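As a starting point, one isolated chain is supplied in structure tokens, in the form predicted alone.
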Amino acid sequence: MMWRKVLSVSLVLGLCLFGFAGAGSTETIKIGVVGPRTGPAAATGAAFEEGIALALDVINGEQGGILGKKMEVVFEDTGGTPEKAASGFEKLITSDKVVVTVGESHSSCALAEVPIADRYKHPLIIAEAWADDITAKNSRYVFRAGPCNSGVVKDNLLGFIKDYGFKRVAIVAENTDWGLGIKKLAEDGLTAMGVTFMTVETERQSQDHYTELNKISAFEPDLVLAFIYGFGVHYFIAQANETGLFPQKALILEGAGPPSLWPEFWQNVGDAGNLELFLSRMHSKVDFNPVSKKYREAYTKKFGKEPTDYKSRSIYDVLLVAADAIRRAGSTDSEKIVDALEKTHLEVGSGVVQFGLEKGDYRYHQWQPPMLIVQWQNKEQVVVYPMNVKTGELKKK
């Protein structure tokens, strides 16, 4: 594809340009970034890639370095699995010598990668990894400018329900850290608003998915929460359509987001795709301030193509608070980075980053950004939620 083109030749420029990935020039200060470059979730690797890139002109163009020197951004790739997360980010530590890592998209990496991070005393910025347990450890060292799990449930998906006036929702829930949490605060939400609802647990991987929809369909749904990363979640739709489920007796919203927005998405699914909702960060229409118009703008001028995966401008974001912190600190000591990195207060793509300090809980080092929720109508992304900045009518059938 000619985008992919115009991303080799613009990766191939920022290694004489940046230093990106691994130059090794005393001008430069390297970041890390961690995140699955390689298998079911690689798709967001790419997704990194454009982002770095586009951070990269930003922060080594506009803003004229870092203290007088190129960023360098080394990218360790996770693959999805928590052992090859934690071998990547400790020898980003030791052996690249990177002052501050950013990314991630897995809670299971992250959670691997936590105790890394205090042993080190590495500050570690998550991005996409959205488990309350990465910040509910309380480290001094971790932080996340990005969705957690009890966000997403109070502040968009329990609102969703409650102002579309949905009466019995189906839960189906991968078995991992990240699906296990977010099905458990959705259960306790639900509870407490009153509305009726029934669990059933899968595989993430999982490409068979019709004895979960048999129970599903025996509940008689009207909606049905699907949190599944990856291409399980394409094989639930098509499955759940071809049943007669989705949509004709009940919608689907997918509670990870970036699947829907994969360009296997409408391979998996065909029709049946129509009408499936997701959870997003970005939208066209959307622009929640003038970093979030800058980067569309940027992104469409470098690529070719309207920005579609939000991810890109996530590792975008947290590559500008790095930048940020490290400047504030005027030093790449850790200690120093971790006391500027508690004191931001910066707009980003998604608004302005101001972590939390209360130590206790999840929101502790926890920024938590907006995010909508929309609905494809022939192939065509129509946000339904929030209602204040909705661009089209949820269509039901």
Second form
Amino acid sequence: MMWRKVLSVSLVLGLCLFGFAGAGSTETIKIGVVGPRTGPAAATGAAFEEGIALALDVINGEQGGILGKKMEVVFEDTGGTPEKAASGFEKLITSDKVVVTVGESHSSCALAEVPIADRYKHPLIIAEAWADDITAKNSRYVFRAGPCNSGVVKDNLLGFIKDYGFKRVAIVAENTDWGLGIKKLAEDGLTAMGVTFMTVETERQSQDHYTELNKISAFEPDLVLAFIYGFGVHYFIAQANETGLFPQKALILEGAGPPSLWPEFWQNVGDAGNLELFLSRMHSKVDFNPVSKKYREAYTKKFGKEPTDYKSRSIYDVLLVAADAIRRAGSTDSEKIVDALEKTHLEVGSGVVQFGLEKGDYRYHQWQPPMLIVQWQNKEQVVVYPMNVKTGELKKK
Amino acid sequence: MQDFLLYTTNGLLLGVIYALSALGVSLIVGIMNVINFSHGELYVLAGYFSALFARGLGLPVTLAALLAVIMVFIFGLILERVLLRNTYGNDMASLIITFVLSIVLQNAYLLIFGPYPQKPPGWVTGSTHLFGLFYYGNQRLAALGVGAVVIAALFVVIKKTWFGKTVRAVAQDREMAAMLGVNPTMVNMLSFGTGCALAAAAGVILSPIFPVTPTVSVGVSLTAFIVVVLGGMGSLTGCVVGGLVLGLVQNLGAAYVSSGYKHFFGFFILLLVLVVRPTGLFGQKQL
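The form predicted alone done, now the form predicted in complex with its partner chain:
Now the complete complex, all chains and molecules, led by this one.
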């Protein structure tokens, strides 16, 4: 009788497993998200989660899903480290069987993922990793619907410096792919403009910036470009204030953006945060289009507060782009999705996404959203650049 | 000259904190022959307690800091009793237990406090124009002063008090100390608690300047181990000298070579010491 019991149990287990596998493979289309939920930029993971929830409301709610199925998101934590990002991304493709992956917030992580996307011929849409090299590798499977270093420097930073007449600029950059990449572009741009500048590098994980600040103070700049991502930039700003540099002698423009919007910003910098400048893709008084307005209203309704960290909208946007591409491809086949992505013409919260198709440099598969330069003035965000959308005047002291 | 003075002041500050944090590791190694891998997590725990008591309960910052150190001391006593006491004589078992404990604590912090930095309020505000040459944060100066006082107090306790004598007796010859009436188990327990309290002291002193996060503990532990190896395993004097050397080398290296590789200089000097004098600057096991 034992064999009957064994057979019965095996049959039941087999049916259960088949049922689960069947349910997983037929009822949803899985999309992978890669981003930091732990580590120094874990706040980005929280922003991503908010954006994912809002995007799923739109895609599975009012849009009625994709190809007759619901979209399911599998979020893999990168911890902000390339090795963890690479293994997490590979797991999404091979184990979770996602059809497209979106996200990222660290260039070093995205650069580790590019060869994996190539190896598995898997579409990857970067939201917030800025190093030019990510798209400059000209991978057929890698797209970026978000800022890149060249776009930010050329479209925003250099114009801001020129239009406001800054004369001496100090650059402090973390020694990462993003930091060193954007530093080099800023140096080249300032050289071409004839602006005097100096550069100092710092460690990404460093909490103490007195050494760098002493070198910067000796240069007597009127503007400091701080290319430090994560909480490190909070410490830099607080210590710049302690050492009498900011805002007494120079303004600080934080070149990453979200760290100045994280909930811990004011706890970490105290009153020293006043007059700090930062890059952003979003401001409550600047709506780029109806989608950005709709996003803001949906965010406020769902979470009971105004959206601050623009990376929630960045992930929202790329999920809409992915859903649109799968829908137009009419299939989850990666080659068809890539073909559809190349033909994208979709209005999202930051503008109309349309990827570059000419191979040769970083512009291939790149779409650069418009960016804002915002200044904290008495804990209020004031847009000071571009000039045509500014909501107030730049304050220097 | 102005630059050199600033870099040296900053090096001294970090050196004192490095020493303070490493003294706990050294004390535990010297007496119990246990390498506490969860040392950094206890530093972080004190930072969290300090922030919680000051911001959450509204206690005065100094009282919050003191309470945090006491809480970590008690936590250390419990850890010794529950996890470590049965591992004495088995170095590998205690190593693995403290290593696992560090991972468990990191994840517990992540779950309880989230990934964001927690910062207790500063004890003082503003900055001082030091030597008439540069501005230096008052909180840093306070940390330097309090750190030095705590280190001095530890030396007085170890060298001049009855408790210190029993601790040194156990470190030198456990069996002989037991025959003379010292209770080695109790000394172990109190020493482990004191080692944890030293990590906590470093945590509460430094967290108003550098907020704590769940993973910042890895760097704290690593730095403490570098200082202990640099100064000589189990040597308290070596710890202080090692901490100061590391703080100064890191800051002067960052200033005059490259600030992008601050931690490289620490590892470089560690390698140099290990090659030239493998027992560290002050030999071994001399409390």
